[in-house]
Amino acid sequence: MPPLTGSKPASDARTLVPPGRRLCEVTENRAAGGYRIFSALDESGPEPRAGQFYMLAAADGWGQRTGRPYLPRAFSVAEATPADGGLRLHFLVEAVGPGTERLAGLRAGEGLWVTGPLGRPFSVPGDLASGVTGAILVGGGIGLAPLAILRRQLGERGVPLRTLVGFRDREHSGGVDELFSCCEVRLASEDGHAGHRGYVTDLLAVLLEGDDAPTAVVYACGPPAMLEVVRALCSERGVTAELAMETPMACGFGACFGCAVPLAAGGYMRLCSDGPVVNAADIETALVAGSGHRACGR
């Protein structure tokens, strides 16, 4: 295998995490359309940056004699809010396999093992390109999760924002009202149940037709096919883009080499440590083998 290399984002280095994983208490689990949002109180961890992720495992019913689920699951943090005794972490989940089914079924009072925040976050627009003043957020399905905290953190900096969110159908949708209640969101749905009938990338293509398109950075998270369209659209129009990507992760901090992603210039990057946020110009494709939906694990 060629060397594992990769350009680093202009944002600050990865957040240093406390040694070892931490046992947190689940405080809430509620429905959000076809998804669920569960929250846990982190008493000692640092505040995450938008785009970073945590390795999660339930304290009970995980790694038992039945085997699955066994390894922790990587999840982007959707929001982090101050709370008495620490920081309340919020995660968006869709039950699609034994790991996500267990996390989706967490109840208040249960224990949740967390390691994080891990990985490199989204960059500030001005750090990516000169003359850039705005941002376009593009989320697909459950991939809208890390864009929620990004919207807040960019908003606190006074960055003008436009938010585009797309879903497959009503069953595979949710989280907009809960995570984006204070801002305008343009919706797309493949089945036409909400907003534009079609893909969220249709909405992005229209925005990028304007002469002022290069003055905004595109931040995207969603299924690989969506991210690949975003990458291609931005490349064609000379627009800077960062993508929050997913590959199978066993450790979350670069030890297992299971999340290697090919770079456009040759070589590879470990998505968990050199990403998961990557500059779209640095990769040859967002269609990475083994990647799935931004539920980040099954």
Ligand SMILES: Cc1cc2nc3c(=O)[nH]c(=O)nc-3n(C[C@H](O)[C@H](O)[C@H](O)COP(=O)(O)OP(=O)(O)OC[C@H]3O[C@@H](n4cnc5c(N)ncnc54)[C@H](O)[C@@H]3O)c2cc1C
Contents of the next structure:
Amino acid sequence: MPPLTGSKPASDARTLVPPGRRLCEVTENRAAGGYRIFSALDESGPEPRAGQFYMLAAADGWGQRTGRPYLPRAFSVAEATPADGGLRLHFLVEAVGPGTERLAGLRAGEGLWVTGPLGRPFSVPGDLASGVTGAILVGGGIGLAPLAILRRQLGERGVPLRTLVGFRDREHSGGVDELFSCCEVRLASEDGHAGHRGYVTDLLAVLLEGDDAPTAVVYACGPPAMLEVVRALCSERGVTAELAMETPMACGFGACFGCAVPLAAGGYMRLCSDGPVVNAADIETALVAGSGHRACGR
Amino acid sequence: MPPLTGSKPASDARTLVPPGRRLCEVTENRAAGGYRIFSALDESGPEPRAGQFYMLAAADGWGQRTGRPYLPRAFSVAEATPADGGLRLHFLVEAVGPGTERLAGLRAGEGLWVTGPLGRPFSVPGDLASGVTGAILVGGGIGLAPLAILRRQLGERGVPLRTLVGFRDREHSGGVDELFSCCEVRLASEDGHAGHRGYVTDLLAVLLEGDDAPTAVVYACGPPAMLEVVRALCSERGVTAELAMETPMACGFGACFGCAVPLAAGGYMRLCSDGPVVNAADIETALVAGSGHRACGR
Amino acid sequence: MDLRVEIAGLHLDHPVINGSGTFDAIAARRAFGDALLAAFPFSMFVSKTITPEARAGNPPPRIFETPAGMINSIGLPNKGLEGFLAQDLPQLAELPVPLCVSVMATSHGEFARLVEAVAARDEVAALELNISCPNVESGLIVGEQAPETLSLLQTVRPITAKPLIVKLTPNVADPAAIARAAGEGGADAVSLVNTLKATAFAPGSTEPWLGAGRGGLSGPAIRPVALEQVRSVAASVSIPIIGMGGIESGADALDFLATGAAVVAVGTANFRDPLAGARVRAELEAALASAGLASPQDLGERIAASTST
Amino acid sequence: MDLRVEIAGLHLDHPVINGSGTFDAIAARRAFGDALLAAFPFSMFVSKTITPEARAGNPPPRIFETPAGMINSIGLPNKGLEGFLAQDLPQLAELPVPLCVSVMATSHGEFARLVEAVAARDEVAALELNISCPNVESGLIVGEQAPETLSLLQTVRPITAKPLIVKLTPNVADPAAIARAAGEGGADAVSLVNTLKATAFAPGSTEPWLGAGRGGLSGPAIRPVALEQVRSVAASVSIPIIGMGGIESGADALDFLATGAAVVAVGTANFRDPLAGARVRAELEAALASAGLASPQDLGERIAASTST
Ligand SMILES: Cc1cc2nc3c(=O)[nH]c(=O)nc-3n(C[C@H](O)[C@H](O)[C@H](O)COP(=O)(O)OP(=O)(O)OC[C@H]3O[C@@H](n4cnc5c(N)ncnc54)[C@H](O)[C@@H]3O)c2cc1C
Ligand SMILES: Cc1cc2nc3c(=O)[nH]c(=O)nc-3n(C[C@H](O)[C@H](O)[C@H](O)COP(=O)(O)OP(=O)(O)OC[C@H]3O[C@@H](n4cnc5c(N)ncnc54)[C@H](O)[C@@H]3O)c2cc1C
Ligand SMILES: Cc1cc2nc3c(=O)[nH]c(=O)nc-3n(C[C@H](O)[C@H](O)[C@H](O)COP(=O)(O)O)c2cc1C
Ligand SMILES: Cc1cc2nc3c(=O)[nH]c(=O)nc-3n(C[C@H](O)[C@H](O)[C@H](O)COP(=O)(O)O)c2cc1C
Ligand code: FES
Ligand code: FES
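Next, give the form predicted together with the ligand, keeping in mind that what was shown is the form predicted on its own.
Following is the full complex, with the preceding chain placed first.
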């Protein structure tokens, strides 16, 4: 595999993770707009960095649709809060198939198998490009999940940031308030029920016209079509961007080579260990076959 | 297959069953000694006869142990009571594997797939042998299930009957009171905590010494080892006996030929359609390989 | 929607039939009565395989549940040719759909005797040759060897003008080679897959579970393997294909049709629900509609168009 | 309990290793750190298959979940012989267990080059020959043909005295015939099964899902097939067997040992839990104890005793 180009963070300082999956107790599961947020108490894992993910499987009822789900499912961590006896991990879920359905149906007290935090997190702006001082966060639909924790972590470092969020329609726009409380957010919605009527990438295009565009990096997460527009916009304008991507994953820790994403330089990366956050300049396209299963936000 | 010998009921009057499985609502699930009794409301099936069974599968969570259970599970009906909008079917369950575990965990309001009532029921004493006026019911452990409904149905016909019931130990002996309320029952327990210390078949042997033995037929249900002793005792003494047997079943309606039980005359019967109630004289042995998975009562 | 299909000269009301040995219509009618005939789930009924002489079948236990599937070692219990013709055929003739009789023997002569006697009966619309059997003369499993398959077809093809369907075994490196031999020998269609060779141990013991030691795996577990074999055979022969192996839903059926089957068969799923076939048919209709297709033929044409470009 | 086993001259601490391509110890160590080495789940580490030249692998999507299993069409991405020796081997040498390197090529000459270069390295304890590949000279899949397998072994056997393990493909009618050819050619052991040929369609579409069109099925769905192939090979060869295919628990591992495997490999189950192998080993220990056995050898002796009577 050719080495990754673009701006890989200088020190690839990963958090070491306990090997093996561990059983956590589900502490909560509540509706958040068109999605659900469930939480579990992690007694032994390290604090995740924004953009990292966990492989999750319900302790019971995994396999209930004639043997599916069988593999664990990848989930970005949306927030991690200190709690009695460990960390409370929060996940945002949209039920699109047997695995997400089962996770969306978890009840407090149930067991959840957890491996992680895994993968390459979002970089700190200064590590990405010199002269950069601010950040633009762009999220589409359920792609909000990693941006919530990113917003907090960047905020704690005093990075000035603007957040752009897109939704399909009213039904799917809930949950923002909770995840982005006390934070200025610009909205777009395809049905026009809130904010700009259209795509969140329209808002980004406008921002990137501004004079201060070169001093910002873009962090984006959302459906492939949205990410591809972000990639193209940033590439045209020479703006550094990091995209949190998705593909089907079997293992999440580099074991299966199942999560291939084509590189701009040819060949593939393993999204679970070389990503899921990738530098937009490294990839050929964000429209990776097999990854576009959820038509949210854009 | 050679024709069945012994005393097949003169008219093999089966109840016709709706083809296809139907979704019933679970109405109750409660502990009964070492077992559980769960009930479901059957809106369209006919009244079952004692000894018949249903093929059951939970609507959700079937397959949850990495794709097992996959097939439905056979269950003797323990009682059927008229209810608003149909019949309430009651089943006695012992959790011994993934299917019985899932069924034992059913909650009221959940869906239950039901096919049945299936199979050949217990015969009326008069149809079995002439000059017979009474009945001896012999049950071991969870084998009680079909005897409960049999007791009631024979009672309604005014058949004089005696009921012998065996249990492993105190922990497993609950539930009898409920299923055999207002009915005289003689108990045996292996640990001696109630009734005769030993096997229920010891009680049967004593009864069959009595002068009135030739005027009774024996109906038995329980683990293979118990049924085999009943078969041998009755065969020695020329007493007619019907045994409700078990084997692994895939379909329950004669489709798969999976439920073979060796015949005394050679060859096999399909236990689901030629049984599950068999005339003891027809079979070679009650110790059918693969059927002896539950070590209860004896 | 017009679900009718034509295969090997047979006109079927819809593309869902049963797998041999997975639905005993006589026993099912005994349990469910004539309501079964009114709601009959299949557009053709395939009998359990019969053999020249009666067979008792294998010692129990005969079945074992596996992850998303099951192993069976039933051992072809059947009444033999005479018993079948005398006792079963009249009852099967009362079904509201065409009848296909599955036959198996262990020599060309015996196969010929079966085909001749069965094909002579007006009640029989088609025959399926179950070739997962040894040839007692060569000692080879017929369905594992292209030359054996060809030579069997050359023996039985001249006997009847009725459709001959060859049921392939999946336990080969190259099922397309066997299918080609069947086609060359004059088979009107092939059906696949039969079960995959499998075994299991008694839980908590070091002894095999099945009375016969081993058996065949079926059910959703094998669906991805079946689909690949159908694809590979469809790419290689021009005679129509009856696809099966783990079909549980209309979506599954659509996958088999999309990969080149003209008809699909429901097997193990019947054990979960005696009317599984009817549900598969209804769901298939909906799946075709939502794929923007007006009939199974439309699908065939779309595939032909996409592979010819 | 003494779980040590000896296979093909290798002394292993216990009978649980990994299936090639289902655990990248280098990537796992990057994620989990040296804690992984302390808790290393396998008694030998089998590398992903390497080829003479670097390969990028297949286009995505590469995986598809199926009932109780998965299909993969990874396409053997690897750094090629030179890249492997330079970059990966030093890191794999740091693992606390013996290293087995899996190799594949498409000609005898290239196979020989791989075996020679890899076997020459002290870090390498054994080699596994992945023969689910075409021979570019004959056009045949090596692992589907006994003569091809024999002739490959005759080429590479003289090159090294290190243990050569032949990884069999399950997509054949008679895996025992291939195993016998491997044994005849001097293989020290065989491992089986590799994945079953399979395909899948994109949900709600009539297009194949996998970027490469088709792939191989693994996981619990195939366990009954794998167990039967191990049984049939064990009944036919005297060289030791590494059994795999859907092993998820100690009970599964015990079944494979009881049917004739000397060692078992955990594959797809690693994806569910990076320490699945360690759990399988612990459960196997308990299962052996509750079957009244003091060691895996005891089991072997019990089987030998029961089959010789
Ligand atoms: C790094 C990462 C982070 C993620 N974070 C989140 C998150 O925070 N919240 C969230 O809700 N989701 C998240 N996802 C997506 C989530 O993992 C998937 O939606 C989930 O795996 C789908 O599983 P399922 O069983 O519900 O649906 P499946 O049916 O398995 O898959 C849904 C889609 O995948 C494809 N598919 C269908 N069947 C199969 C099959 N048999 N095998 C393979 N693919 C199939 C189809 O395109 C289908 O529409 C993330 C994914 C990644 C890789
Ligand atoms: C006519 C009839 C009436 C019955 N009535 C009742 C009843 O009223 N109440 C009740 O509790 N039970 C009843 N049973 C028994 C019940 O059907 C079985 O206990 C049940 O099917 C077991 O399923 P499981 O998934 O819980 O366990 P499984 O694990 O499927 O089976 C339990 C036992 O079956 C064997 N076994 C284990 N694994 C497998 C496998 N993979 N495939 C096949 N066999 C396996 C073993 O001997 C094991 O101990 C009846 C059975 C029949 C045939
Ligand atoms: C219990 C059982 C009995 C079977 N008997 C026969 C048979 O007699 N003849 C035959 O050709 N196939 C037989 N089969 C194979 C099925 O017809 C079918 O090919 C196979 O099960 C795959 O389909 P499925 O996964 O939908 O069951 C049998 C399968 C099962 C499960
Ligand atoms: C994602 C994946 C990649 C694999 N890569 C290889 C490989 O490179 N070489 C090989 O010999 N087998 C490979 N295999 C096969 C496994 O080693 C094993 O033989 C097979 O998966 C069956 O075991 P399991 O069901 O436990 O996974 C691979 C399997 C999977 C699932
Ligand atoms: S998901 Fe397995 S390598 Fe990435
Ligand atoms: S259980 Fe299928 S025939 Fe009896």
